[in-house]
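As a starting point, one isolated chain is supplied in structure tokens, in the form predicted alone.
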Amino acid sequence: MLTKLIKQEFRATARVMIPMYLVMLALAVGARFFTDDLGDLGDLLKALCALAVLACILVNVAAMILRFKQNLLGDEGYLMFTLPVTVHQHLWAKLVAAVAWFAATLAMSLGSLCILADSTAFTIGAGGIQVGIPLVSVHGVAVAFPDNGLFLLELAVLGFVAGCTLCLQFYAALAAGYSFSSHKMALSVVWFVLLSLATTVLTEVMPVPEVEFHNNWVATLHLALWVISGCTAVVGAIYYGITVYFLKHRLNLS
């Protein structure tokens, strides 16, 4: 079921989602194949493509708010409710489709620019993908990303375990604020600046391993990826638990 459930919140975001990554490659291609052609409206291009990636970010931040609303907080959760699924299917559903989408916008977005750059920085070859800036400084000496696989999926678990979160606290705050019979979306905004400074406190005095830069920078570099990863997941985790409590404990789609 849980397929089915993750399979309908891709067609029911993909609606949104496609057009928009269309529009941003088209006017990327634009702009770069025909800006000397085109003079000032080449350059407008440029600007509309750049435009076009901040909308993407912001529309699939937007969709994943709204699909969690509508879907579970609204007229629709009385249906959704009485399927033989449970809230911790509902909730990873959604979870997978967002930040599916966005690894999605993130890889569009950087399609697009790197079609408006003149070279990209990127090659890939036997060796396997090489990065040409360097994205590390140690001690202030600009050191070239390692060619490690390991990297990159440490890269993938902080990613996706920072989307989940980012989803997570929207999702804890709208689930808390309609909670309530009236003011919904304003004690949902409550909640959510509550949760923010509730998460700023608990990062300060969280105990962090201490992670330090010594001669052998690419096992500390792994060492901190990990601690990120951790420490964003156990925040993560408390918002799961607020969310799966009022949607099965406090729900009020009246």
Contents of the next structure:
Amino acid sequence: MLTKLIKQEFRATARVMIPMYLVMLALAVGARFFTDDLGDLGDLLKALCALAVLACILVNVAAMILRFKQNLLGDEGYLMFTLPVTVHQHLWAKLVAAVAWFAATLAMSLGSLCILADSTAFTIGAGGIQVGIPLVSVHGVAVAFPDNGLFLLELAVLGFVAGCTLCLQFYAALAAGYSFSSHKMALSVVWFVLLSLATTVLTEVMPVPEVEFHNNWVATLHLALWVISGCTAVVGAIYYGITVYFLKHRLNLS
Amino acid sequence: MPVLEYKEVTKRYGGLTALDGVSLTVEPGRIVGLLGPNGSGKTTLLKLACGLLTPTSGEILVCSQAPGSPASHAQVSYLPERMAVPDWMTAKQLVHFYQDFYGDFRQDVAWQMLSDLNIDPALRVREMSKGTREKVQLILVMSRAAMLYLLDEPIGGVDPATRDYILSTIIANYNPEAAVVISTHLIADVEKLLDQVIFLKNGQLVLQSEVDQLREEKGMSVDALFREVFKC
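Switch from the form predicted alone to the form predicted together with the partner chain and give that structure.
Let's see the whole complex now, leading with the same chain.
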């Protein structure tokens, strides 16, 4: 059932995301290859493309939040919550789709920037995921790690955990706010602020392992990435618990 | 064994009591009319059976299971009073959606009903008229071979001719071992279908009776009795 829900999520969100990517890429290609012919208009196209990249990221986050609200807390909730699936499956389907779109947006944004920029100034190494090969080079200066594969894995884990936690903070606030009979959105905002404050306090008191800097800065960086991922996962798990509680026990569809 | 059972169920929304100690059972093979004026608790009663609400107190059993679990959802086919299907989907996509999620969905029945009602499967829900949307939603719900159908105002927004088709569809398509609970204000239209009626008033159960027995004892139709019981 989870795969069916995920398929449904992608189908629903692709309607927004795919056209947005196409516009962003078209702008980037236009700005890159027709700048010289268009003069000032070309510069405007470049600026528009940069704005489109920013807008794409914002729309991505907004789309994932609105999707949760509309699909589970709006009228569609009457259908979704009577499907033979669990609340956990609903949540994971949304999270997997959201994080996949975040990754796609990141890739498309970098792709657009690569198209837009002078190709010799900013390149991504093709063999970046292989051990010992430069990952990124900026203006010809290679940024290399001795174990790029592990580094990329750590970044992927952190990206997944951070993406899920970001979504879950909004989901928890919306699930809590929409459990009330009236002023649902206003109360969701209040919950979001309260959760943010509570998270700030929690991260202050959380017993985070000390990451000591020593000569082996690569090992330090690896350790730091795992610690950040772990702490983020703890916060995400709390948001997850709050969301599940409200969806299971305090669901209050209009 | 009852398909649906409420035991002393109370539901409060803040200070408002929507249901007050309701106990009732629905047996398999019965078509039950859930009747009552606005605000009497009919929709709340149905939403509780679907697990969309949690009772303040009391217990509900759907096919001997607590409502809200995937297993109970697999047994219940629920038609909400509002449009719940995504409006960007076409009727065809919705049929496939139901097919994906419900093992008891009968695709051939759905296609036949769409064809009978001249509904273009390629039409998006948002492009349909209000009546057509309601028809599509009802077709999807009635195309399942569920054990319990909970229909909240199934004929409220459609014309009389379609109403007749829908009612005959309900009779023709429900599993004979299943029960159907229909919440409606249009009592005269559904009366001929009903085996049993439940009257709700201010969240309390006023009456649960067999329709034939009621007509015999009171000497009047259910519609006439409703008007008498709920006279303003």
